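Just one chain follows, in the form predicted alone, and it is written as structure tokens.
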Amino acid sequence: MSRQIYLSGKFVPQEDAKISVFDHGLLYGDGVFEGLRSYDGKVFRLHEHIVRLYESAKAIWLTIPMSQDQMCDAVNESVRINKIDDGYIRLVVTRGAGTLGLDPNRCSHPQVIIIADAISLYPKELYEKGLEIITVSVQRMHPAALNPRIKSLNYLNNILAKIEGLQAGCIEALMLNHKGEVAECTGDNIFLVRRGALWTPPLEAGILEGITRDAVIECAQAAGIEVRETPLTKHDVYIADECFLTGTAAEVIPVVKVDSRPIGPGQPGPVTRDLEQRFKRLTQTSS
């Protein structure tokens, strides 16, 4: 089935959706992008993954070409004009068409490029018996060099880190940042769950502020399950009771285990379970 694409101010059919290859998102990865998931039709959380994205652009001296509320009517537009119900959008935002050199001055106008399409990120068979994960070599970028807040289209990092790991015969990994602590997956962040209290990486260990990540902070905050945002080691996930990962294509996934060590009995926990439940009914109730 041909999407609909939004390309710069109006839709075009999926094989028309063409930018120049001297777009600097293209040349250089220099540009913005977030990734939004529709339920029944409804975008969620899409104020705040849409805050994330100028926060990104102005991170990055980026001017996006059209408001805030005026990229909201365009993400609800694409999920209605391609007939999304649940759906994957992808929102990108590039420097635009410059020279071979590095210099943006010399670009021309940003592109805003939205995609409305289907995803199933993991199959749903892991949903079920768990991921195993391993911790790869490739450490998360330090972030005196890129801040990892700003979700830009340079993704190199993550992608090495997914090779590893691919090549070990996992299809998600562990990154460990320049101090040697967890830091988050190659999409996705983790939490663990020991003694009855939900861990997770602070911001300050180099992970993206996840909008999943923060929706379901506030379950377990609702439930209320303890809550800490605390630097981590590779023993803390040794030892954790449960162990699962968050992100906007792959919701709350569990994760059973982690280099080739179970994680508490080496099935999903009743934590994870309950957790899973309440950010899918937060889904149906939330746009």
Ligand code: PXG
The other form holds:
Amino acid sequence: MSRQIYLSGKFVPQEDAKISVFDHGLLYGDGVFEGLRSYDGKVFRLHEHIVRLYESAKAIWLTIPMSQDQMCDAVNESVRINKIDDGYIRLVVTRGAGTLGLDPNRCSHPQVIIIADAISLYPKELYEKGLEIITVSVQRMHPAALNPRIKSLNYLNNILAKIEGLQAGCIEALMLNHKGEVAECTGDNIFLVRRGALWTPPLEAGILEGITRDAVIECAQAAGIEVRETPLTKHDVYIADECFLTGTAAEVIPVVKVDSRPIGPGQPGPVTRDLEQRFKRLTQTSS
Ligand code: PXG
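Based on the form predicted alone presented above, generate the structure block for the form predicted together with the named molecule.
Let us now look at the entire complex, which starts with that chain.
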């Protein structure tokens, strides 16, 4: 189905939604993005995604040429005119067309792109049985090189990890940081359950502050589950009772094997199941 794409101020049919080959988003990965979900026509945690987008942009000295309110309106309008109920929204802001050189000052106008489309989900079976993942040799970027909190268009770090995972037969891969601590997966945050508490790496481990991560932490707190944001090692993962991943696309998905080791009894655990349900209710009740 042909979509109406928001492109810097107006909606155009996807066939006409084109940007310059001189855009530094393409030439250098110079830009930022967000991936959002809509449930029953309502965008989940829109405000939080927009705030993160503008914070990512600020961190790379990119001025988005519209207000946060205007951006929220444009996202809602994209969902509405494309008649998306349960869907996926990709928000991209590029540095804009410039010259063949790194200098962002030579780019005139940042480009704002909003694509609202159907979502392709992981197979249902994986939610029932749980995922098998591996830790990959590709390290998560050092925060002093490019802070993983910035959701930039430069996703090669994650793509290289994803390829390594796929080559080992895993659709998601666990990345460690430069200190050898657990960081996150290529497009998901990681959680462990041990001794009844929830454990997840802190932001200082060099990870994206996931919107789903925040929502799941809230769900856990509401359920009276203790949440500990603390540095974790691979060993902590191996000896966990339960493990799951969170992300806009995956929502909450159980992990049952890491580096060929079964986690707990090798089946999705009760805390994971409870949080899956709580998160699902949140998506159905809030916008
Ligand atoms: N870590 C990384 C590196 C991510 O890219 C998450 C964690 C989870 O964050 P959220 O805010 O989604 O809970 C992400 C999110 C895509 C796609 O199209 C990627 C993400 C989200 C949505 C779509 O690949 N990554």
